[in-house]
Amino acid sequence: MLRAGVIGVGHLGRFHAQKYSDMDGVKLEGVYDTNADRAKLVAEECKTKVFTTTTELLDNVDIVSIATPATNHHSVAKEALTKGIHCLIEKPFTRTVEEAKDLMNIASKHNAKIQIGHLERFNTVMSGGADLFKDPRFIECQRLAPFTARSTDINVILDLMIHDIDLVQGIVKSPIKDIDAIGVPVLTDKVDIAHAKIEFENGVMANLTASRISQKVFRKMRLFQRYSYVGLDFQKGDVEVFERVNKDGSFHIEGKTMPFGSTDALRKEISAFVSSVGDNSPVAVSAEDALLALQTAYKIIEKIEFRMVNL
């Protein structure tokens, strides 16, 4: 039986803890947080109790969420895997690059396992429709979401542009060979919306918008390839699919629209890393794969800030 603890339980972390409480092979053994009536709340809530503070949450656990803020990733985290503790980390993997490559050598220092929690790996369109990519040229993907005061301690890059970041270099699987951007501040005092067109070594171009200060939630991702296109639809669970085929010697379009429906996708996400411990598996989403979404991020950020600084 693996102890397991939340450290951070606002409104994501809120969501580890009851997954963390319902599953088997696992003991939720308490949560921490800086608001202590928060903590209380989210622990009578999963029937487990509060530390107050994270060292004693961590002399009482095996493994452990971190879903504080980013800011706070990789001080938290360190203590942690300096434990041996394997460390499932909310996205993004920390605040910086240096700060997650310390955190990679600590682990691996210690033996600790870490996962980083980007969410859309585990969302069915993905593994629907993976099936479908066939050497995809063109890729496009839209994230907006409606303003919240939740993270804007990071920009919109980190906050959500990060998740297609991570998917289209794991579809790609090319070094990137350019970075074009811009982005603008809009409800505070960082980046809320951007876009960024993305070449790689191998030809593909990816366009990435994401917003925060959008009306409504819509997340897709369009491939376009060879004869075929392809559409995700991480918000419906929809995969669409038009097709060029040979029919009588003549071609036509098909197209049909394939309905995986909605999943527990963050439930399947920390099954991934209880399991991933519990059989000393490589994890799911490894320490390495959001290091380079993350390096790929600030190259991002790096072309906004000039064109910000040159306007």
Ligand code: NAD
Given for the second form:
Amino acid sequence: MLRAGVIGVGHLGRFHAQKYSDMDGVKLEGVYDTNADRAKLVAEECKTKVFTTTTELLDNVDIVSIATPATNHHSVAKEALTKGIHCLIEKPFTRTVEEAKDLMNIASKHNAKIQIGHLERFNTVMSGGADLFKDPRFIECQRLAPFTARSTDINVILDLMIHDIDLVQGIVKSPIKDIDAIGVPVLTDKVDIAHAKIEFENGVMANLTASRISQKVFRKMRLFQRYSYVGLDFQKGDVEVFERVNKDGSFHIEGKTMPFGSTDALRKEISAFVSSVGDNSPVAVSAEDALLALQTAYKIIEKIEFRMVNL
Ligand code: NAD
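Output the form predicted in complex with the ligand next; the form predicted alone has already been displayed.
In what comes next, the whole complex appears, and the chain from above leads the way.
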């Protein structure tokens, strides 16, 4: 039985604690949060204990979820990995590329696993639509969310766009040739809405828009490829496909919507992490993949900063 803990039990960490508390093969030993009242509330809900420091928690677990704000991922994960504790670190991996590389070195020295919380990988539309991705040439992603005071320690590229960067790079699998981007701070002192155009060396183009100041939640990816279009609605759990079909010497368009619905993606993510530690198999979302997403995010941020300085 693996002993688990959660550090940072705010909005998302609370759900991590809930999943561990009723998952086979794992025992939730306790939670820690710098906000003691919040830790107590979540611990009571999950029938577990409150640890009073990160160190105390880490001395009692084999695996840990780190769901603090991104700015703290590095310092918290560093202590855990140094003790050989396997970490599920929320996205974005870390605040900077250097911090991510540092954690990867520490993990390798101490034989500890790192999985990153790129949750959309576990969305039903990704498994449902996977067979339909046939060499897309143009990809359009929109990820819009209403404003909350959470995650304002980072910009919208690291907060939201990073999900689509990770998904697109998983589909295209080609080095990046060029990036252009624009973004503006609207409600915070960091970029709240951004648009990036990524050109890959194999000729694929991806347009990514992310906003955390929208009135509605909207999370879609559209893939245009030879003779077909695939639309993924991450919010509804629908996959839409339109294909050119040849019949009687001419062609027409056939389309359908496949409703995959929503399943508990976080449970799938945590369960995959627990299994990979349990049977010492590769993690579902590797540090290498998350580092690649972070590096691309920083290329986008550099372009945005360049434009801002030159406005
Ligand atoms: P939140 O502000 O609701 O929660 C963060 C919690 O961490 C708070 O309770 C805070 O008191 C606590 N905390 C801060 N510093 C700490 C420290 N050093 N040690 C222990 N606790 C500390 O934020 P949130 O929305 O839950 O986001 C947390 C993380 O999860 C962020 O990295 C965010 O990017 C990520 N996130 C991921 C997804 C996803 O789809 N995968 C969605 C939302 C948030």
